[in-house]
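First, one chain by itself in structure tokens, the form predicted alone.
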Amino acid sequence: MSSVVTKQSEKLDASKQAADVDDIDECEATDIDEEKSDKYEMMESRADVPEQDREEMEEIINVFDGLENQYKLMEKIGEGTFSSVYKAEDLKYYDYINDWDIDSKGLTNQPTLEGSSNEGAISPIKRKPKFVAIKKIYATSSPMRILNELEILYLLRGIDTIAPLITALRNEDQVLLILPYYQHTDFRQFYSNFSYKEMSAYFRCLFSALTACEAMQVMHRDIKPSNFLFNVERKHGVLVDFGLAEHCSLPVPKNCPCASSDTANLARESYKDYEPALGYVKNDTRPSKRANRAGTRGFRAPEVLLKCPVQTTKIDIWSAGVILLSFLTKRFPMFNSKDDVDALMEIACIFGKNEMRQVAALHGCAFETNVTTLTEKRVNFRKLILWASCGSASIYKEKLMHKPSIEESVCLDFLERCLELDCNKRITACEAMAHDFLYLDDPTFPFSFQRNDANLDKPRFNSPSMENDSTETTQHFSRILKDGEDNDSSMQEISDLKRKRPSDSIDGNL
């Protein structure tokens, strides 16, 4: 008897060992197959995507070991002067806590198996795929600012409207950066059919990242829709790409009007006494200026195109103010010069040339020109948002006519505080917070502003003077707006202006 259960035994520990090793071997295929599974998963991914990107991506990943294993590569998804970015897969997300994600923060390793007899086992259940944007910075940039960028990123970490850095890796020359991925809507898809509430909800994700740059003295010097990531969804966005992001210079340098209150009063006024000249001053004996351009056409502040050397925080809020009158007039890009002379004639063209010349003065430069379709006197900004948006002069005349709602005076308000020429009177990140009109989709907030009909523009035709003054505004919206640069008489002066001139400086006269 015992014997038969010998055999018995031995036959189960026979069987035992041949089922373990088909096993072994039924694992051992799995994974090889999986293995496969997963290079023709990625090679099918790649397949829509442009020759050229993807032999970027495996140049990358020829030049750092080990990245296929950590992250997969799907698409290029931008690219600029100094980098490009490119969408990817966390292949192990599941692996940290990553608190860098304000959809999961907190998320802990992967749990156990429902219903599982093992304490240790993983589950195996397919999870959502986590993405990052891994940023290639081009070996031609500097190793200062690429330094610099990664200390602001740590610099300014843990705020939620604002990226984080989650790695960051080099190999000799080549470096990468690891940031969240962050869904959201392209700006042109949005910007021309939002309300007053949605602009005030983008526009306080916006500024709260900028107050929190301002606190840290940090100027972003790019801001501009592409940089700031907007989910229309959620109402949240998140500021990108610190890759032109400077300190505010400490000492603060005095060698520009605007840099004390005296000499900038005094500046101010001196203005009043200059005697236009065209042209450059012969045996010019002032020193050259020198300052920092970084930026976007279309955005750069007035210091920043007039070379002003003291650049604070408060041209990322000029750059904000001109994304509120893209919303507003409803046209985008709002400005697009070729230059920075031709900048200046953008902004000439709703500021006028009086406050041109005080804000030259305020920075020791004189801003003269001979184009004759400029006017001396600055545009309402309600009469530029009406004509830009109506699409005709009678529309035009007749929403003219009727007060504005509160949510627009409040808007129009915030938006003179943004584009306020003098950087010294121009609004702080810091007090934009504490304006209503990041707060008209909060119906709790208390509300502080009080609008003064005495001072609203509002025209009343009752006499032919008043009728020809209005025709004549609408003429001048003509020139400002006409979409065809060729038909422009303006733009035609002031490119014939611009070939007379020696070259494209304007440290001198304009």
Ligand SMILES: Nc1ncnc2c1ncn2[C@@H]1O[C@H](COP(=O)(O)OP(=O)(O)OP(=O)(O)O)[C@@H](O)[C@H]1O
Given for the second form:
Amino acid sequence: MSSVVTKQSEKLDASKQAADVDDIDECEATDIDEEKSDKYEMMESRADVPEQDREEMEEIINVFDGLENQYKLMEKIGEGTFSSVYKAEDLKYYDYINDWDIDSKGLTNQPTLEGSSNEGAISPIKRKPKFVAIKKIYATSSPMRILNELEILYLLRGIDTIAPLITALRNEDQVLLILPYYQHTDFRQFYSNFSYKEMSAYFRCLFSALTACEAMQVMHRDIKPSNFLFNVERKHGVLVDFGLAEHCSLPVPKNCPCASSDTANLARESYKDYEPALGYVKNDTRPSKRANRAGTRGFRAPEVLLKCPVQTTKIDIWSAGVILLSFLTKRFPMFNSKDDVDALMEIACIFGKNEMRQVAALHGCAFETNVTTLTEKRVNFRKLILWASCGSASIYKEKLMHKPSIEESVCLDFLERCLELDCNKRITACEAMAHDFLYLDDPTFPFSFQRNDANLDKPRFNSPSMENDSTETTQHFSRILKDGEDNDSSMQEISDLKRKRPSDSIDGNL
Ligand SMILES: Nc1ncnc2c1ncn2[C@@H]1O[C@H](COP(=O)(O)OP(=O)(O)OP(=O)(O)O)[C@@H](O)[C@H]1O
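Next up, can you give the form predicted in complex with this ligand of this protein, since the form predicted alone came first?
To see the whole picture, the full complex is given below, headed by that same chain.
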């Protein structure tokens, strides 16, 4: 497959391109020499870039020889646990086919291919600078982890709500992922004043991304506002950061009651007979429960907190529900626990002890607490939201007396389905795409509103065979990440990889 991909995404031959493309190549050829003479010029021109960020960008340019001819690093835009992200101008954008670029869809500023007409092509002078996000993965990340992120990004190519990988570069232990740059609005600027319609648009994009992940059996594991880049003006969002993502189809021991409907039903029933023994076993010989708990505090699903070994894509639905709860309560972060026990207690404050015992039994655990303020029964979501968002007791009481609007009811129903403690009963992303809440901004809602249900059970994109893809991608990227290669050959591999855009190969050319 890799050779096919190479062919499709080959740099466009200058002779095959329109005259204006040739013109720009010549201009760039002269520019390159000038750029080389002072590779840091672009950073000096930005006095507002902090000294430390400037140093980091200089280091990247030093490590990746020739990078400055491809990308003009501008500023640091994000920093996480595993990476730093920089905005850069894509200096060679117009030399390549850029099918991944949602901005370019329907525009005629793409270079033309052999045999195609150049009519309507935009002259070089009108070309806008194009930007990418360069994600520098810290050298402390294991190669397997980086490979996993690359592999999953490759698998999820071609979906306009998931940030695609443009290319990846490696030099020794330094790895850069090049992604399109998405102009977005900080969550803190809009979460407290979004209307139901705006929330609907936000979650339709998010759930479209989650539907794609679900179809590929990929758990993102880190769904949170900073990983969903939403552009308020365009009402469009993209999911980023698959650094913790994981396949849930991998064989795991099904040693959790939730894994089969028989044992799950038994657990749901038997929790009532559980008699808590006071104290704890002094010399407990039972093996400790182990499971992947990767994620961000406050967004972990109950099954993650209860260390269920059979986690599925439902964990992401819970996290999306937590984001919706933030919108509705106008509180962010909604949960802020320091550890998993605290996190379970925060959830118990809403769901009550009775449901917590049930969900604990579903994952082979027992839930016991001596915190007297916890109630047996759950708190009604509407009451919780009004209490948290109203500001005063009198407004709360007044609002509570009013019947909820259709929009509010639909939204509350969606919230309950996402924040369902029992992962087996929680809504799937595909089912969520059929929920009225995701169509509130439809002009005909709710009068003559009709969803096109015919397509809702189908993933809205091509689904290449995961097994084959996964294997080939693993081979492809593991070569890039393989240790012990000399610098030249690894850089050669990297340049081979350059511009092998996954989305190029999705439309039936494999
Ligand atoms: N393609 C992009 N376009 C614009 N900004 C981006 C892009 N990718 C990442 N960012 C910004 O960089 C931040 C960190 O990126 P990312 O989440 O991929 O890194 P991380 O190290 O895994 O972070 P965390 O530990 O917080 O999950 C994002 O929250 C976002 O603000």
